[in-house]
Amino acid sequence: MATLVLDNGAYSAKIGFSQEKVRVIPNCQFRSKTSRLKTFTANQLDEIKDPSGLFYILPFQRGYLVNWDVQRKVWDHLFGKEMFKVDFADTSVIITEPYFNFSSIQESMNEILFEEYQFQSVLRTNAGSLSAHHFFSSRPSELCCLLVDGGFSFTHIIPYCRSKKMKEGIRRVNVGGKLLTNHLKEIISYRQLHVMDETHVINQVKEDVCYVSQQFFKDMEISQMKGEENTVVRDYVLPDFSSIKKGFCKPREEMVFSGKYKTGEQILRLANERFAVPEMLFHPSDIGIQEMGIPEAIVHSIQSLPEEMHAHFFQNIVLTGGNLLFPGFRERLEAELRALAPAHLPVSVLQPDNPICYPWEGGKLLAHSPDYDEIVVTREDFEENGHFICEEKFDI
């Protein structure tokens, strides 16, 4: 019996059989400007010759799965003969869903997995529960951990105690990767070049040049200096999709501080944008989102839990998700938490080697655990008892 682990995120799906390696695949469909009629699904993105003005069709809106037509197409592609060649009757699937998912979405998912695809058995869980399983497996002596999951739509803070999530401590900050990319698009469009249609390209820019500042106001001053003294400024070469397939940062020694480049590439000059965009994770109020930043939300979450656990949570803060990969994020978060936490409690923030696939690896471990068969719902169970059995068995 094979087990397929599918961490079904709003931006990318992390998928693979539990005996094999994970693959990260865009969880959406694309249309390109050049071939208007053809729709590309998931990893067919690589086939698009000119990905400028790429149009995304996403199954998720605001963090919840609402567009089932798109999700079905993506899953058909992933499970089909081009990708994983899933033999449904002999396959169990571990699939993730958002926290506080709506029951109507859960029921649709049950029906699609059991009735349309006819998987042998299903385990539906939160990505955080898989991450927690991974963490507790690698550190059996720990009792508690606090997961910070920075995704495409939201950042969630979820406390776990002995692999059980503590619902009263879950916090959600409505800042995710999508918001940061959109904000960067707006700033660049306003300051230098109209890029509102270039989500794909600007997302790449964000991943390549943005970082989290340790001293925001000091970096702000540096970014306004002229010439060589400005250590923050970077020139980003935009792709033209003929000779330059992927944008990149110009090396410091090749930068021209006065005048134009002779080479004729299209250049974005980025200074304070590099750290002002990720700063929204710490201060969403900067752009009018009246919410706590991540450090305050973490402290708020921990303070809502029993006092004797506080020390354990502050010591085991685990960062997962692709939106927390900015250089300097871990250090800044640790410094801000140190300032907010009670002085006698040690604070430690861990970032795993591959935070994007951390929950998937947890699912892989779970698939090999001895009591796996007891926590899944089989197709017979579902046909006999319907949605009720899923509600009862899955800890959502």
The other form holds:
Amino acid sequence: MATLVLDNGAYSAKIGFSQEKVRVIPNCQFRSKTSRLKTFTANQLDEIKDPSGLFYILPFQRGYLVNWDVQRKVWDHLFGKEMFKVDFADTSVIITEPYFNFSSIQESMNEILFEEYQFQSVLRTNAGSLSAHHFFSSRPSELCCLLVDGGFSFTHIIPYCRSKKMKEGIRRVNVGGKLLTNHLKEIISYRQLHVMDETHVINQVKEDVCYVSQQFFKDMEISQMKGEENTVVRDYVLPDFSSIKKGFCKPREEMVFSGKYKTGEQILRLANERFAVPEMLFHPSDIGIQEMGIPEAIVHSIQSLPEEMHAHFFQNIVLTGGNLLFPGFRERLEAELRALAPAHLPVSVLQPDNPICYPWEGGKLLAHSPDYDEIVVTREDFEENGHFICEEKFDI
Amino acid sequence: MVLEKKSSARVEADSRRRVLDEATRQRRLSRQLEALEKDNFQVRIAVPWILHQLSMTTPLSSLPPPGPTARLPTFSETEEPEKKRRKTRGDHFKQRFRKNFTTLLEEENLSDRAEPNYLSAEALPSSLPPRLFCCVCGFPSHYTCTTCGGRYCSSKCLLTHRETRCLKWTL
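Return the form predicted together with the partner chain of this protein as a structure block, the form predicted alone having already been given.
To see the whole picture, the full complex is given below, headed by that same chain.
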């Protein structure tokens, strides 16, 4: 029997059979300006030649699955003959959900997986539990770990002790990749060029130029300087989707500090935007979100847990999720935590090589573990006992 | 007549200026934050004219009109029962789950639950004072616009702010 691992994120789905490699695919549908009659599903995004003004249809709202029609279309595409050719009667699926998922969403998930698709067996879990499984199987001597899961909709802090989720320690900071992209879009539109419709392009800008500052106010001063002295400023060449397919940063030696470029490209000049945008992960109050930043929330989470575990948590902080990929994030978080944590406790923040697929890899390991059959719910089980058995077995 | 004209121009200008109260400022802020959660800036891609026409002509087409007749069970043996069941199921799901996040959150009644849940997991307000940035250029700011409470860093930025965003939210 095959096992399909699906880390069903609000922006991208990480999917693959447990024997094979993972693929990262947009978990949404698109409409483009050029071919208006067609809706593009998931990786059909690559077929769109001109993705300017791309329109998103997302199945998730604030991190929770609400639009089942869209989700079903994406899943139909993923499971279907174009992609994974899933033989449902002979396939077990590991699927992830957000923390504290609503019970009504959990029930519809059960029904769709067992009754619509008719999977042979299902394991519903959190991405964090898969990450924790990955962590504990690569470091069997560790007792606890604290996951920081930065996604599209929000950032979660989840403590695990011996692969058990400590629910009372979970914290959510409502800053995710969508908010950062939208904020960047907004300030660019106000300061230089109207790009409010260009979420797709600006998301790429964010991934290409944004970084986490190690000395925020020092960088603010540098980015205020003029000419060559300003080592922060970058000129970003926007794609026009005919000759320039993908935007890029102008190399520093080609930058013109005063006056205009002679080449006709469209340029965005980014200075304090580069680090002020990711800064919201550390200080959500910068834009008026009355919440702690990630370092403060980590300390708050650890302090709510039994004292004898504190040392273990501070030593095993693991960063997962695509929104924490900003250069400098790990270093800055470690430095801030060092300042906040009790002086006698060592602090270490670990970022795996591929934080986006870290949970998926954990799911892969779990699928090959000997007691996998014990933790799943089979279709017969579900038909016999209904939602009750899922509630019993799954720890959401 | 001469006496009536005596009041100073500055005082008069001040009294004419609208000053937003705290509640309005808060509402503006929450509207800004709400906007940051949007998936797309435009509400939806305009439906092309041809689609519109299509939808207008459906009653005349050969397709059976959607309505109670479509829901009646049919007992023809020729059709695959498996396929049909899946289809009705789908409709059922559509009706049952056409809810948005806020409705779902309300239905869960989380506020009176003791165990950790979505509401209790939200990070608390920070103990640090908020840092203030110019709403025009993004650099640290020292001054507050008296009218709307927005921040600015220099008289140049204040002018831009007054012309563009003060008392209106342009984007």
